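Listed next as structure tokens is one chain, alone, in the form predicted alone.
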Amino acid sequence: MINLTDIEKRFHEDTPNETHVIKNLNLRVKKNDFITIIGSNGAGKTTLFNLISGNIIPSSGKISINNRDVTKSPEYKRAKYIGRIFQDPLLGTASGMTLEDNMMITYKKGFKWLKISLDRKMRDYFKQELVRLDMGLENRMKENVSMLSGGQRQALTLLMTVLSNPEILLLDEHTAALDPRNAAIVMDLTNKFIQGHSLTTLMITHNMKHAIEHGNRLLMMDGGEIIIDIEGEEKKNLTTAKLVSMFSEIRKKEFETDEVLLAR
């Protein structure tokens, strides 16, 4: 599904401020993989997502998706088959528009060749889909999204993204800004949608417990490199203590990121 080959990324190249953020990275993502990605701040996690989504292009190396070379393909073209959800719930929806209009815009993205209008049939369909969130939003379709809570907006963003029929789903700490209750609700919905729609998914998280519990594969990044890649039975038997120990053994230093350790 996704192949990254010999990827290097430097910012401010050939200047005194040059920063080497991704170093000789190779990654192959299989169809229907659900990969969790853990690492400290500055490890390169978000840069990896920016490279996959086309927000930035690599300094060198090749990126292919479904055997298409997309190394230099712009973000707006990849957005046709990549759905991305950010940490901030405000980024996934248009606050000044109604809930149903938000859904319509995103839905059209997934069916760009069809002429679709917001008629009674579409409203009934959206209402039926909103029931899946179990938040009562099916009765608030004509309200502006600005009236919703952060948890409701993130759940709505997740549903809208799924309805746009992406081939790949990128979750960039999408529950980090939510309180524990709403984070658990959104994470439960995430698992249901990924399984129900057979989505190939990569999820960045600072929560080691989430990284271990969810998905079929786990990556740990540090210093722009993938230093741990675990799946199958090895991942099922993983603990946070063992993961920290593996990091220390590989990098010859202690894992000292409080934000991650406290999320255990």
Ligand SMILES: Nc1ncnc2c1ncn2[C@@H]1O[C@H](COP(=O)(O)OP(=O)(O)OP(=O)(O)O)[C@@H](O)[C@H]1O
Given for the second form:
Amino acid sequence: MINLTDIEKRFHEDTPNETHVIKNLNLRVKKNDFITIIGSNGAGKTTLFNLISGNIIPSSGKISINNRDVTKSPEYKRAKYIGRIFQDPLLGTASGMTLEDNMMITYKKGFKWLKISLDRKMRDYFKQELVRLDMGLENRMKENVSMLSGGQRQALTLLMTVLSNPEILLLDEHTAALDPRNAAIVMDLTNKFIQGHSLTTLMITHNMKHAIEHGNRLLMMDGGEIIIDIEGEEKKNLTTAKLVSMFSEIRKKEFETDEVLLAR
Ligand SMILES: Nc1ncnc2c1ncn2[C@@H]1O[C@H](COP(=O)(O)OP(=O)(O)OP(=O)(O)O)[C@@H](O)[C@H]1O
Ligand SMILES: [Mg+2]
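Taking the form predicted alone as the starting point, write out the structure of the form predicted in complex with this ligand.
Below is the whole assembly, all chains and molecules, this chain first.
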């Protein structure tokens, strides 16, 4: 479904500040894959998402989605079928607007050709969708989003993204700013939505346990390359210790025992 072929990305090309951020990256994502991605800071994970979403264009190589070459297709066009969620709960929703207005705006994005307005039918629909979050938000539809907690807000962003009807979901550490309890709630919802809406998903996380527990395939990036790619049964049998020792074998160096990466 998503094919990245021989992707290279350099920033500040042909200047003394040139950096080579993505190196010879090849990745084939199948429909309904749920791929978790780990790797240290600066490994190139977010850059990979920027390339897939069209936020940046590769220095060389080809990106195709559903057999269409989108290498140079602009971000707003890809946004029709790609939903992206970031770490910061404030980014996904507009603070000064009510829940229902926020939901309406995102919903319209997925169904541009339809003439829809926030009438009773839409409100009922949003209400019924909000019940799925199990956070009581269905009774707070006229409140501003700024009144919600980080976890509630991220859950709402997730729901809104799903309602905009994407085929591909890109999650960039979307639970990292939440406390463990809220992170677990949002992860449960994430799994539920991915399955319920057959979303093809890539999820970046610094939480190794999450990366192992969720999804059908796991990638580890380091220095702009995919150095570990594990799926199916082999992924089911993975442990944090195994991943760390695989890293050392491949890179001939110790895995940075990043507290965040290992602690949770
Ligand atoms: N627009 C840009 N211009 C210049 N350099 C960039 C740009 N975007 C990313 N980089 C550089 O590319 C490298 C990879 O960054 P990226 O954000 O992809 O890392 P990451 O794996 O997402 O890290 P983190 O876990 O910290 O989020 C970094 O060295 C970063 O400074
Ligand atoms: Mg990042």
